[in-house]
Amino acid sequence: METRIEMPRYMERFGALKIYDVQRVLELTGGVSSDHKRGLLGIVNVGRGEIEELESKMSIIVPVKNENPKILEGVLSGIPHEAFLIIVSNSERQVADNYRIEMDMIFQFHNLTGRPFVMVHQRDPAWSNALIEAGYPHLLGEDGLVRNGKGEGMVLGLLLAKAIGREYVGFVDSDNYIPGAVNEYVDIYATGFYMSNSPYTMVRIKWPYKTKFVGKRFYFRRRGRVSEVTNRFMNLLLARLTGFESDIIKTSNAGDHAMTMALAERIGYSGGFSIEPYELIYMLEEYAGLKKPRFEEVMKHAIEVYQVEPRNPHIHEERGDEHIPEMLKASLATIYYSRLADEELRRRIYEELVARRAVRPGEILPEPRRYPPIRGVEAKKIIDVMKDLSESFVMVE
């Protein structure tokens, strides 16, 4: 059986960075490899065997914060068995210890499925010794603990994935109600790596619909409230660089995305909600040919960024609108403070934030906290230290 997906029909290049326009999954299972349609122009067929082989070389990181254990269990059940699970939780531990509840559920899941996994709490004090020993203390705050924030948890997951040593690493959000959607996302990651000719590859999911239940039926919203705005300003940044308008970027806030570990080691990251757009900003700043990059070997290859639309809609728990201004502010700050942005673009970003009541007039927009690439970090030392000192770290192989 095969997955059938559109060939990339359009691409824009910025130095070593190639960004492909959105490709759609055509069939989740498109028949056997001998199917006569295999030769159709404009279609990529990827066999089940190739997908499973790539997934066996993949670690999947699941950042968690106070998620319903039933929903989290569904997410884990959707991750293909061949992939290695890494769960980084920043759940509350006061009153009810949500982390212990998550851990009990994951051990039960392991007992039933035999899945190997690593699980750890983001605020575990042992991280201080582990990160210093490994040579990456940047995530630590003044209190000696890893800072709160989604981005910080994702970087911890990357460091663990580096230590485990698999060739590819992906992220899936922990709030997805549909296990089949999670399964499709990871298959898409494998399909993107299969299509790529570069050791430096990123695959980003563009949700077809962000779905909510309204009244007696589902409402399928085509565009996310934050991503639509971030995409618009990201493309305005590209227009200022090239002199040509663009709408190539459609996945600025893609929490569900994956990379080759070779690329993951050679890009920078940022804290909180800004991490996904900052990955794109970093690649533009570093590899668009505007300066000598830190990792010159990347310039000998193209960085290939695939944007893929799955068939499954994304359905997650409705948490209200309180977090939207913070997400928007963090996302647009990555563009606002980019050295590629001019004063006119910064003015327009600030006016957008004021209009959407994300900042008050005259308020200083907080600058994103940036973290350097993890290349050169002695990540295996992290596991050794966490095994010795951590009370939250669990590794079952």
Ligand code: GDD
Contents of the next structure:
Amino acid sequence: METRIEMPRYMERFGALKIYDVQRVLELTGGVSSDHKRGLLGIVNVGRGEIEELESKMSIIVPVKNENPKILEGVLSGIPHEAFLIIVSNSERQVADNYRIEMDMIFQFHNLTGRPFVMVHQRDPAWSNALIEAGYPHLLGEDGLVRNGKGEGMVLGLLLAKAIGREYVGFVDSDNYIPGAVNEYVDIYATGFYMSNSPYTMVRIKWPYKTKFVGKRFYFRRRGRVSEVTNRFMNLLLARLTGFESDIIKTSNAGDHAMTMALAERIGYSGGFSIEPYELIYMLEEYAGLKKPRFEEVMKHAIEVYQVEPRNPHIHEERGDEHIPEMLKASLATIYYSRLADEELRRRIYEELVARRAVRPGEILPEPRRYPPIRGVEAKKIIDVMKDLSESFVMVE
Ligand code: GDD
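Cool, the form predicted alone is there; where's the form predicted together with the ligand?
Expanding to the full complex; the earlier chain stays at the top.
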């Protein structure tokens, strides 16, 4: 049994950064009778054994904020057995202790499946000591706690993944209704790592459709509202670099994505919902050959960025339209404040945000909160401190 996926047909290169055009999954399981070898007919076949081998070297981080525990349980059930689970929750604890409910569910899941996991609450006061001790206090706010935000939760997850020491790390959103989709995403991560020859690799999922139930039937919308706009401006930024317009970037807001740990340690991050586009911005600023990068070893290799379209539709919790302008603002701010953007691009971004009522005319666009690479952080100390001091931290190996 194999996963069959299109070979990347087209690639654009910016210094050390190679961004591949979207590849589609052709068959979820390619079958044993297949005699297509790697690369033949423009197709990559990856055997089940190879996928499982790669997944056994992977940690999967699941950021959670007040999701329905049943949906979260479905997400966990979709993450292939070999991958190590890291759950970082920022769920409500005051009125109802949602975190406790999540914990009970995860313990039950562990008892039934034997899955090892780490779980922690984002706002646990013990993080303060742990992060200071490890040399990464940047996530702490003025109240001494880790700041709220999806990006902040994801960076905590990365620090735990670094401590656990697996070679690959991926993210899976916890509001995905379809366990089979989650399962496919992680197989795709493995397929990307299989295809790559570089120690610095990223695989980003391009949702084929955002699926909504309208009236009596499903409606498959091809583009996400935030991602369509972010991709457009991200590609305009690329045009500023090369003088050629491009549409290569199609996954600016991909929450579901994975990296080699070697790459994850050598890029910067940002807070809230700006983290996914900012990863791309950071790689462009640092590794497109425009300056001497902090980690020069990366320039000797390429950074391979794959964008893959799965077969399963994306059906997730619909939160209404209110948070769309906020997400758009956070996303576009990463481009607006990039040193690669010129005045003209900034003006166009600002006008777009005003037209979409994401900012009021004259309002200053908030700058993304940036966090430095985690390379050099003494991540193992985090586990020691959390084991000692934390009330929410659980690690079952
Ligand atoms: N730990 C943690 N902390 N998790 C969070 C937080 C937080 O403060 N805020 C949100 N999450 C989790 C949610 O539980 C969910 O699993 C995931 O992050 C995505 O958040 P949603 O609020 O459901 O956003 P969405 O699905 O509409 O967001 C999409 O667009 C975003 C912006 O581009 C996804 O693609 C996101 O991954 C993407 O960041």
